[in-house]
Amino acid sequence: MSDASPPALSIAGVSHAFGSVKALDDVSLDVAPGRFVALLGVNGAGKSTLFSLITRLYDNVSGRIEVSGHDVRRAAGPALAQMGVVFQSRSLDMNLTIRQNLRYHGALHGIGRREARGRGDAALERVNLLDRAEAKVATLSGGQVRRAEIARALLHEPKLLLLDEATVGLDVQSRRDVVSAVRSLATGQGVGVLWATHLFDEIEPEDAVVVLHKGRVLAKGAAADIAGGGRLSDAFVSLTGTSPVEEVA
């Protein structure tokens, strides 16, 4: 990856409010190409609001958000074309096969049927799901559905992959499989990943971490550095003042 390549995602000085309630307060962070970055925060921290601003579901009126060098306000089309998104809620058509879902997504991006088939199979292979390409989504396990959604998000070959609490509701092994697949995409395909989570066991010591709490960034850096030789969960409690029983466990 060239040093001249722009960040997959660059956020600088972004704030957002809903009426008198400030959801985000001067948030800044970067995701480099090929880097897995964990956005760590409890429910209500502002993670989903930030994702909504990046994807243009909400309009950012302060600060700057760029995807692969494209400002999401001034060049929304090129910016959106460079991102793949997996939201917390399921979004595949359960009555279609995985391959049919990918083909439909390809059509939305102007990708022809034959090309969509090739790209789709390549994406499914990356998430170890090619052997289930003709299976209806309704027959898949929760982890397989998530991996199929990741494959769909990769179909148009984005530079940035956003995942908002992508493992919610999955069993431990399925969560591990999904996280492993995403890490492989970052290291093997050079995709920048912003992984929003509240689960500490999804974060490795070498991962870049952004701690978001009540709309503010409280810490940024390698997980091991933030943990300071101890447990990341303990450092998180110290930074946020949250109760490990009520919010962190």
Second form
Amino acid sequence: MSDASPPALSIAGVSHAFGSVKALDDVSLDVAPGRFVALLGVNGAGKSTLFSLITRLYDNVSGRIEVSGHDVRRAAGPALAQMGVVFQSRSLDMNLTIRQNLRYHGALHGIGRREARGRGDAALERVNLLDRAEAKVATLSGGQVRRAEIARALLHEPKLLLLDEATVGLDVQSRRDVVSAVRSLATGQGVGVLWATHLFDEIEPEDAVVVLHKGRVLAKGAAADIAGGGRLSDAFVSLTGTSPVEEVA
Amino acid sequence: MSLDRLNWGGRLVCFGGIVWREALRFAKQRERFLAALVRPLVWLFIFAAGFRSVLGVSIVEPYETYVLYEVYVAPGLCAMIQLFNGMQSSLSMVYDRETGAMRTLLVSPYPRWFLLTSKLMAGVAVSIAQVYAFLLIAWFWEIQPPLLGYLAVLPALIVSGMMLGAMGLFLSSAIRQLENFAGVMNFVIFPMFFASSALYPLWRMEESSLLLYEICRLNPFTYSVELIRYALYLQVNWTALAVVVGVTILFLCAAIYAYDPSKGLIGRKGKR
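Moving on from the form predicted alone, kindly provide the form predicted in complex with its partner chain as a structure.
Whole complex next, starting from this chain.
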């Protein structure tokens, strides 16, 4: 990388197939540091497959994925060290407190107990959850769990934050809280964010958007440009030929 | 994150964290501890007491005299605790995978072999605590190996726990859903336990069925039991040690292979 600060995420020419079914076809996209990029697609578009490749749950056999300049295949450790992830399914230990979960996550990143506590509290403060730090995860609301997961993903100060449908199952207010927490992180902390979603109202006109459909990138650019003066949802329907309402339901 | 943490110091912190979480989970599941303890005690108090009168055990190594059936069966019950624990921790890995908690582990920047081995060792630590609790109660039931035997059995329990845990770990990578796991419990735990030297000495098996005897000899669990039995009486059964270490390496490598994204089975699980 010749640039002083490489993209938080750089994906170039990535394809992936499950048997004969092609889940991703020549996908390329970049997330600059401090940018909020929405990966927009209906269920089954290939968003989760892409996330699995970035996080090394699956191996990318074609193309290149780099996190902050580290190739995920050749330098998996440094790449994963720069990455914070909020998965689609909830992955906190329900029987432990938020603080215990954060401590465990810190340890998985080589951060000792005391330091993890300091960083964890700072991260919880950022998502307005510090007062619930000693609460068992099982007692939290859906939105609080999501925010706790975001705090966890930030604990090791990653350069890239990946969120896979992070607002699924949340009520309107909780969704708003989660989205605004993540946006302020991108701008305030300089973290690159890749936000996978199928919900148009989570996207602001100035956001960078990548439209993924049936494993292919159909459009890339500012949301306002893709919408072309109209509504983003209409532009999406004409690009993909699907009705998001049907698919979303 | 600072990349400096990717050294061995960081790994040590990571290992400590994995063991801590396993211990914490275990401490919170008192009924699991109780079940793990009650199971072998039921065998000892009821099954063994009943068999005592029907089954005389002649002098077999490493015992120097005739022993009561309870004494004979105790090491097998220690191994049984570890067998259940190994399978139970793999059950929890399948559960973790379904809930997404497994992903938390696998996105750690440390190598997968290290993470999986740490997880395995955390499970072994828990199983050893259970075995010692059982041995303590068994002592009052007149199962009293030499005091040093309690120390000598520790390394045996570590390798035996590693073997049974590695088998469970491999199974967890191959099993797609929790529902499939119940079948595996029936097809793995019970046959392994019964077709071994845990309940009867192998010479007795040989008398009744040569085929069964051969099956028992091929069963790695037999060697786990014998390793523990010998160690408790301050002896080393080298054949058992070699088999247990060999099988541990084999299954651990298979599990690491299965969890490797570039080669293993996890990637293929996306297939629908």
